[in-house]
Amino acid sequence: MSVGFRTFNPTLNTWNDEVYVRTSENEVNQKLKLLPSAQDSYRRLSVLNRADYLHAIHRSLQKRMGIIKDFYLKESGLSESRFETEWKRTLDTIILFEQYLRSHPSFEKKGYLPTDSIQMRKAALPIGPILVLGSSNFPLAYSTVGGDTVAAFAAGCCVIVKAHPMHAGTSSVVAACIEEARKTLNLPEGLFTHILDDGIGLAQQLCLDERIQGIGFTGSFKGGKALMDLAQTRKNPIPVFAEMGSVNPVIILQDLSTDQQQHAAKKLAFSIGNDAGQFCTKPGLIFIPKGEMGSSFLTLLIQAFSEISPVPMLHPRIHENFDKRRIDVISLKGVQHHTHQGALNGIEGRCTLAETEMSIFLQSQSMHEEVFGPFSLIVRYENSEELRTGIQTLSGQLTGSLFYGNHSGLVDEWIHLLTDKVGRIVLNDVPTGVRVMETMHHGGPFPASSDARFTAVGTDSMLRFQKYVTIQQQNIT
């Protein structure tokens, strides 16, 4: 067993000073033999009562709020409004969660065949123990009582927490208060589990193990695809729903006026730069056209980009992966570059735009992949039709964005062409700042995510941990 493991503080550039233990193999078998015992009591529970439980846990997660916001921005390096931004978010989730379920009291539907005297109840059930891993760049609304759990509570399911490493303390004290919320309604012990691991030796353990029905990962692709493979091997394999990033394609178009080239240009600007740009859905390519419009939009990003502020990554290993990745596209021919000049701290990323020609994109495939931090490349293109060859040759993508003026005709043949890679279009705006309500899809084509028709954000993403059983009876007279 690891004899310790510390977060980072990415203001400070130092390490935490508090100790986390990797949970033992023992730990994790005792909390996994309550698993079934818990999943059968909770799944016989009304939907009433998991209204109840999500209730319970946010009323907990309130009483703490100080003391999460602490560990929350000494193990993230991100600020005091993202904070209370994120922390808006995910009690706003519980509470759309648990409305939904007190109105919708069943999940059933009925349905009679008179001819035959038949009828038929189709009901939503749990599918099992859901695994899901905590993300690194969002330690409330993606992490341990984030989105993943929320969903898979309101579905009727018992839920293990695989804590990320850098949020151990953020985890921890959130793992406490669902923890209360469930001992307060004397819910069964084993329905929430929380494990701490410094690497992924438990992640996959858990992955492999018959009692996980399902799994729920926010994060890279190597790690969704390593997750997916993996629960593949089982005897019985299970479903991965895995949200594995992307570079969320954004199309300018020839007729924005002077002043909606301002517009857009400030807020790609920031949806590029803000809190280093570690958020799946931040704008990681620009289509801009030539001639005389494209310039001046160009122009006006180019300014606006470099008013942004350098700012910590998450920790280390990100911002050694984003140099890595950043330098590697700058360094391509054909490639220039607008970078940040200024002498940064810790770990701060350099704020960078790179540029290049459509027939040099189409030709690097390292181009079309993320770059995860405050980086976006912009791509000139010549004309529709090769803008067009842009788009088809992309891969899945989170999100697609358009900015058009008032006299774009075409409007939406881009918008029918956006709707084989992406899984949200965003007209006359920026991709980021996903919105927590019944209508958001978040989700995507292969590979940004592992099934398009499922969302991670919103009370459809139940359906990941949710099957479906009829019960037909015929009616003897």
The other form holds:
2 protein chains.
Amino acid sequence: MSVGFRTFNPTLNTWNDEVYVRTSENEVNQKLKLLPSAQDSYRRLSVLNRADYLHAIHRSLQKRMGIIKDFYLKESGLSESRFETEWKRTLDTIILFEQYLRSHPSFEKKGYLPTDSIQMRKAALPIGPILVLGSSNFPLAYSTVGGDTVAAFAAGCCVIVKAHPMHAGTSSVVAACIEEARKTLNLPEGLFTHILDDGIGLAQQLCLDERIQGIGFTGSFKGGKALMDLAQTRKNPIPVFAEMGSVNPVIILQDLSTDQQQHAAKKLAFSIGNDAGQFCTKPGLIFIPKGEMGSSFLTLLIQAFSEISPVPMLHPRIHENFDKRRIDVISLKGVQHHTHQGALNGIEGRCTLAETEMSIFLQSQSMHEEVFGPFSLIVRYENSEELRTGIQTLSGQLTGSLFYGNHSGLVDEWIHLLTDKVGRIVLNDVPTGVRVMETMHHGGPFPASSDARFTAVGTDSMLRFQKYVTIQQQNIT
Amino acid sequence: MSVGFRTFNPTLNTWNDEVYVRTSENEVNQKLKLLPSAQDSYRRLSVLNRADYLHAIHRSLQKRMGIIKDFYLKESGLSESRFETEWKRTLDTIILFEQYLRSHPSFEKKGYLPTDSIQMRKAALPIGPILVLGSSNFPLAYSTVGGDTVAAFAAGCCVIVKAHPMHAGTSSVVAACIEEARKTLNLPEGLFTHILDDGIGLAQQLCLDERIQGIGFTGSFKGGKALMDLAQTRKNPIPVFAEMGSVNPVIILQDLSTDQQQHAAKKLAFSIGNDAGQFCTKPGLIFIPKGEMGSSFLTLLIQAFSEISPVPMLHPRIHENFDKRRIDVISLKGVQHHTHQGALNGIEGRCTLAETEMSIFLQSQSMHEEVFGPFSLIVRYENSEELRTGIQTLSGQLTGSLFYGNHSGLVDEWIHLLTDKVGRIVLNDVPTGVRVMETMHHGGPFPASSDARFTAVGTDSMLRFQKYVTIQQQNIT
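With the form predicted on its own already on screen, would you show the form predicted in complex with a further copy of the same chain?
Every component of the complex follows; first up is the chain already shown.
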């Protein structure tokens, strides 16, 4: 095995020139030695000091937007406008946490017990160093300085990032920004650690290291579940916050007006195909009624979807997996499909809508599973009873969307049903475009995420990385 | 195997007359069939309805105090005054949650995003049916209607209690009270399920049942860890909130005045020996300085402890385990001991203080582990450095206590050190006597509990049993 690896340019369909050197096991061990003392120092700082650190990271990133953009584009194949969106979102997340910290300078609540003059101060403290595994599909917003890292810093935790190998260059520049901010504020060495590896060896080593106290992961079910299981074998098991696959069901009710149908069809087509559908919240399953209204809606959806142009996927391996899964599903008995037919130049994702009916869907495990890419499965349902059964057979999901008109008396009932299955319910809109805010919940029942009680987006995501200690003393009055 | 089992009267050292019939696997399956619809109905009720339910349980319990007390005394061997305390605590917990629900009628927070008129309502919902495994040492407060059950009901969850077999009678009467309250309010059958078993078979079956969504457990490390591991093998893993063993270190600093020494010695002696030391927060490890002050404190402690009378333990098996562990430790090389020498009539716990020095303690795994009963290990330390090392070798603990005088400049430093190891820090007081209040944290880093982020006592304990769902819609202005 050579010591280096390269990233891939999906747009040019070639490997990039830069060679990235894998961090050696020995180097990792050297870096980990700094952790206990760095964690101890960082924990002693005030909440406002953490806000300052986030502010400095923000500034440092801004200075290097140009070079980050260059790497981002050539390592992801994503568009310039997508870069702008993700860049803004990444910076906004940092600001959101910075502001949250400034407005909550003490993570402590106090209680008194008058009967015996006892004071109890309950403080939220960092759980300790967090390992963040960069995602493939958000080279910025869910990677080196993404939501997990920023939430962990805000909670008072050291962070070890293992960069996603597909965007090692982007990650290295971002890591340099974080390190610059740390040095500017004279914060301890070891507060942030950046690691490069194109295999799973170092991630496993880190998952088992007793100094690591929690893990943030965004990726496949297989990868997430393996980490969860590995973390349970430790002497002291730790939480793994894994956000895994989701088909994000969409329900189309019978009573959409023609205008509403057109609106929904356009929104959905874009949500499925945009950026090659490489979003954890991409609508991958659409329940459409049988009968005239459903057929007219389907025609509109197919029409709108045909206007989406295929774009390169993130990496040849992702493209290969996509095509395999896509073909698996459209080859099943009882499945029709509407597939983009134009010629492809490289690793573009071939936009595909598959179509089946509920009775077939209910029998198929393969149709219940995510196809990561510009693909969605339409399932026609006969009546409310069949729709209800369809929803009940789903496993845990990140989101569930509901499109309804003015005559849907039972909307509350569908919402009620969805709360058992999903972490976010979207009414008359598409699930993509996750807003970073305090009331966002980005998570869902297993297997969508490892723990339905926690969100990966928004300020509450900090709660994953905090533990509590109560200090009890005689009330000094 | 016979179908029935009996409970034991520790005071009389005989088995009680009543025979309790094990719930059969078939009966359990019948009861579980009611769960999905009961959970669905209960979830639809308002938060105030849940408060009404708790209120009705409270009333129903009060009506049956006499019979509950009779069973409690004859199944636990605990004293009347202990019954009074635990009874009050149990009722107070119900009231605390009832009041909390009435003052928080909506578990929802709202956020708006002006840029695209999006409203996000984030609601806390019940995670689903909770299995509660009654503890051996709190027949009321951590059992059938204990903290876990009440928190789960408050969170909107159905509850399945597997009674601790040692107090099957107490549990059955309490279960009847809960059922009476349910019927009075016409709440769904299956909201509460009571199960009797003197083996581990049914607990394992329930842990693996996909309808169960979370587990509350108070008991041994072995039992808790086995449940955690088993729950991870499910298709959909669930959280196990296990509160396991703890030695609850106490640190005596050098500068206690003579008055303070007397006060601390009395408090500690009582805390170790009261109710045969059968508390999860019993101080089982006391760090005392070498030299004159430490020796004089130790003399006071031994004196105060000699005045504690041995009382029956909860059960012959607990007594047997206690004596085995107690003798294990006092037989180790380098350990002296001060053991109550009077004659015993039955299963009284023989009050014992063991004593060693830090260098020996650091080498011994056995000394680091809990001895459940009226026992504490005194470890003499040379200086601050040795004390620091001693604390650092500890595993996760529920509590850590610190006794200090007016000249201890470094109190904050000891507190800082303890926050890594414990869930509650007690200043100049003993850890027993857990207060039920909003700012209590009863938990601690693994292995004291399964998850340092959650408390088993106080209103925050509800957070264990809630998940979140965000509902996203266009803001209707």
